[in-house]
Amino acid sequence: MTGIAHIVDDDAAIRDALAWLLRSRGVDSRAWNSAESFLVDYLPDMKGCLILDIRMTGMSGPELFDRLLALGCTMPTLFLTGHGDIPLAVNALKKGAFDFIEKPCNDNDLATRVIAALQLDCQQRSQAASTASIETRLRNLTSREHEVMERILAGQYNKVIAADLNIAMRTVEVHRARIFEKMNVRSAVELAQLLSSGQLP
């Protein structure tokens, strides 16, 4: 399992129990005893997921979550909640939290949700890397190649593109070949699939 479960809880017994549970399911973890101490160590390139207690001495879990959102953190976040904390947890879900687990909880359910959060983080990072790669390729296209590409994606034939842009059909063919080469595709269908996979406009 790639990624680390970052546990933030001011109860040492809970931190130890969570670490043992996750280790038994092959998940690496690291623990902090306060939101403040986690913020000191936080780095933008941290991978994995967060497990935050709702109520802690000092900064609360939701307050930490808000701070991390402001810092651009995208790690999926699970909240550990007591019965009276449900409204707080629901509010966190509305802001994009991954899930909340009510204490006391079933160990298997908790571990399964953590693993799902780690998988989501991996998928999101892979998607972000793919999108960045596609954007880099698009930036290598000339303005004319962008114009030709838009028309290729619209399903226009070379002769229609040539007439539309007032250029020779042979020039369109050259542009098409260069677009496919720069975008690393072999056909208009592959080009459309590539741009769709990157979720780009």
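Being a predicted model, the structure only gives us computed values, none of them experimental. Numbering follows the first chain given and starts at 1. C-alpha atoms forming the largest set that superposes within 1.5 Å between two forms make up the rigid core. Compared with the form predicted in complex with the DNA:
20 degrees is the angle through which the smaller rigid part turns against the larger between these two forms, based on C-alpha superpositions.
For comparison with the form predicted on its own, would you give the structure of this protein in the form predicted in complex with the DNA?
If you are looking for partners or other molecules, they are not here, because only the chain is given.
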């Protein structure tokens, strides 16, 4: 668990209480007093989770959430609110927010949910790294190699691929070996499994 809790709340007492609570559970945190100040500091490689207040001077929590979604932020987001309503909660959750908690709330419950969000971030990052690695390897293939690979994955014989692309079978073999090398697999089966395992294009 390597991420931290990013707290955005315009109430200093809440920020301090949250930071204290999470520290008592071994969770590091950092706090911002407004959505705008968080956005100034935001970086795509921030790890952990977000804890957003709903009502804030200036940009609101939900508005910040929308903005971060647009920026591709994947950190699990917990909304804390003393002034929420059901459509707001439902809307946030349907947009992918991790949780929506009314204040005042049970300290233990809150800490538990934050820890769950941090764990989810960890898992998501691990999966995203794996997907990115596959995508990098795919990007390293030449366009010819892509053409051959599509046909390998369609189960075509080298002879059929050669006829299809109007090249020699030996050339197909060369491309095939290069594809396996670049994709770091040893067989067409392994390649198929690699490319079927996630949400890849």
